[in-house]
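First comes one chain, alone, set out as structure tokens in the form predicted on its own.
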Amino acid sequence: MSKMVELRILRQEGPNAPKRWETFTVAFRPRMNVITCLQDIQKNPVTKDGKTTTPVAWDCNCLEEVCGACTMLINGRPRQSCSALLEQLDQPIELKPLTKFPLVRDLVVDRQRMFDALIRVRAWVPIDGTHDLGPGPRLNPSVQGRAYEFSRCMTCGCCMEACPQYGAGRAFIGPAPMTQVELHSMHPASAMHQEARLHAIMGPGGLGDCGNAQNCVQVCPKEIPITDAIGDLGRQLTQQFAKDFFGK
């Protein structure tokens, strides 16, 4: 008889809908993660006590740890369910959606409030498109070094999630878009908008609300140093306040 997998997914049809959970189990094979068993259920979406149900909704992308589309919470942690592998969890598996974004259904979130935040502290390199940029600037090897580590981040929410600051009736934008403000001042050609940068998270909602939990750095899945960007920003705001008071 092949070995088998249980899972325990938290369901509701809609945001407004009943929650109710179900059982399912799932023949093992190796190297099977989290995904591998949604789409074996996807297929055969009948519960372990043998009921038939709809097929669970879930999403995901590229499949190998770069979109961040997939977080849920697997076995009460957020974390990717590509790179969530059986070998290295806990039975009978418990499948949640994410409680800090809107709920659509199943194990499925709306995390357009982050993309929101996002657009607020300007996180990309201004290019208008209108003359050749050439090879673009060059930079440091231990500038770019520092800076590919928070262009890690694949807003996937994880720490979103784990931030007691961050969630539905707060105004804090979240660690993840921090760690945007601090990539982005980095690069020569973004440079010129740091202030503006700084003036969106000084206000409510900014990095004033960081409780300094550092829950954020324990739950990414790219290690990415989120508390050492919110300390460099904190002197940068401070820089920020001096030159706005005094007008220089």
Given for the second form:
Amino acid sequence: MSKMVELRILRQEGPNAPKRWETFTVAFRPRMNVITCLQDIQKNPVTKDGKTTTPVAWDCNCLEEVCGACTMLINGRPRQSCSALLEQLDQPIELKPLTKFPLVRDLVVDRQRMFDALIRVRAWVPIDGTHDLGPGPRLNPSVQGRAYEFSRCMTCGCCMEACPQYGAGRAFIGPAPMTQVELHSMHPASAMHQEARLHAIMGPGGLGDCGNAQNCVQVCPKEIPITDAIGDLGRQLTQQFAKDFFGK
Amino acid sequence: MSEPRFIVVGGGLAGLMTTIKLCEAGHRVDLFSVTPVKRSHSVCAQGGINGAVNIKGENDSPELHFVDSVKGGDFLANQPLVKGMCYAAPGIIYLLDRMGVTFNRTPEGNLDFRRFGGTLFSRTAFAGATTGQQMLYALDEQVRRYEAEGLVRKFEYSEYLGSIRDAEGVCRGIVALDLRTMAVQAFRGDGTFLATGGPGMLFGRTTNSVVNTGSAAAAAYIQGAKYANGEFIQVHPTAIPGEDKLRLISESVRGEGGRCWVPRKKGDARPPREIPDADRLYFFEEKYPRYGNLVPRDIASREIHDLCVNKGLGVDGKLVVYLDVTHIPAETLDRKLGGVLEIYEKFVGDDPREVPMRIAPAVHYSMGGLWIDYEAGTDGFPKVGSPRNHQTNIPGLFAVGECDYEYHGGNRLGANSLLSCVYAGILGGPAGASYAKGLKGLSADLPSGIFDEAERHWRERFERIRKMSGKENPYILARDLGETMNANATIVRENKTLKETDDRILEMMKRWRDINTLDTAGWGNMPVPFVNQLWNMMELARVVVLGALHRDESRGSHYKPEKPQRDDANWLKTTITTWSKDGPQFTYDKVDTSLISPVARKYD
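Structure of the form predicted together with the partner chain, please, following the form predicted on its own?
And the full complex, kicking off with our chain again.
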């Protein structure tokens, strides 16, 4: 008989519906990930006790940890379910939705607040237009290398989930948008507009709400040096405060 | 007087670039996507974007890029669009750089370029090995800027079901399904763009993302949009086999010096590092001394298939070869290929810096797609601003990106897809704007009849799907479709097998009617939209299979051992498929080869 995998999944049919646990077993294959288990359940939506149920709802897209969609709590840790390989997980595998975002259904949550924060911090280069203006500015390769680390943030929500200061009813915009403020300080044209971004992270919900728990950097699947960004932004803010106070 | 409104369906590179061009001209755009646009499939593109900037002093030029692309596509592409794209490429790369894409740099601080398949020049700009992700994020940021200004309304977790046409057949809007509330709603628009990507999921496990069902393009086809060159499906030579998907290992790995090989001796069971050079068959380098590991993808995949399936030389007797980068310094690998090697490490568990990767071919891209028009000037370039550009045969319905059929002919060159997606937006946005300018009345001023009727039609269809309580599991049916397509309609195609495959699809369409939808909930129901998509996928699968059956030659990605040669006399033509209730109808159009005359395609 083939080896079986057991999964405990926290189910909830909608934001106001009751929560319930369901347990499933699926046949193990080498290099299987959590997504494969959920796909197997779609093909046979029956619990371990033989009860027919609905397929589990979850979010996913690229299945190679670059889109950020399939984040959930796997054995208590926020991570992508595509790169959660069964060989590396204790069983039964426990799947829960992220807790810091409004629940949609089962393992699906609404991370719109993260995208809204990117508007607040003005995370874009205000280009003059898409017409041909010739080559962009030259850039030191080491600056590019540093910027690249931050540009890989896929808005997956792991750092937000792990952050004790972030959550429903709290103003803090969380660690992920900070990495984008830091990123834009490294682009020669975007850096010209850093002042507006720094003002966006001053005050309530801004950088001052960071409690320095440093959980964010522990759970980032792309190993983005989030705490470095927060530290550097602290320095940029200090200079900005001084400039705002004395400079005008 | 009211202003025109635009609808863009799909938020990958092509959809976002179209949106940017429309907003830049002051227009309002409703942007629909089944996923938050930042999670679109464009994130999966790894290796880079082509443009003859000639940073390396190799005397590269847009004209040479054009020649390589036309030849790479085995002369099936309409040449004016390819020419326009290649000449626009350097400017597109500069634009992306200005938008903040973190492209790798040379020591002097210039953009760095690397080699890719089907060319002898270093023509590919790259951001590590996650170029698509970086480019998507840059365009996503620009669109967010317009969202903040109020020009863009995003409808994410919203799926295109069909277009709404008035009595003259003009597209006046769309019907969309809210994937959370399951509400079916009509939206009015004066120009509608489909930017909905490729149909990889027809083949089950591929390098594609799960949203790449091709369902939206298929829905347009069912409503009368012509589909072109559907039989041209690119199989990428290097991917990691997996249970849920086949993860791409970028061509850039070979561009940076990666070498493919197998043991010379059949059944050599030694671990790869213990096999000395003399006992290794570097099969690309031996057979194609000029292009070596960088022959175009169609040729590379066929070569691997022949080596493993016909000659039995695959690693462990399987359809697997080694892709070796262990001779390249780890620092170079991390800087230029980090993202892709990380994927191999994470999903396979071996470090490719130390151990040769085991890779296999996988379905990757569709050259075919919705038929679109264009207008070229006497200079051979497309006329920017012509309303014909990127418009389907349904007036007011445009297609951009992988879901259109242009630019790549019978085989796409690596790193030309990111380029064609952005260029499609650059050409498509202004086309939509001038089309809307020429409209006599705007959709906002039309009576509600056609919109109500369309809503009613789709509500009824979804109500029927929700109640389906037969015996077939839709996900098992999709798996069967994928396995059948993958086995019979990819690298090697036999007429007899193609005929049988179509028969099997017809059987599956019968099985579809006996589906159990598994979930009747009116909130966040995933099976209901999937069942709808699955029908569209089967309709499109027939287009691929029958198109391949009819095209009795070999060209680009389409290879028939029964007719192994390209046959320009009979088949230098575009396949046009039109939906009918009796199945797909095939006609053929002339290809515009006015700029480069077809010659034999050689890479040895």
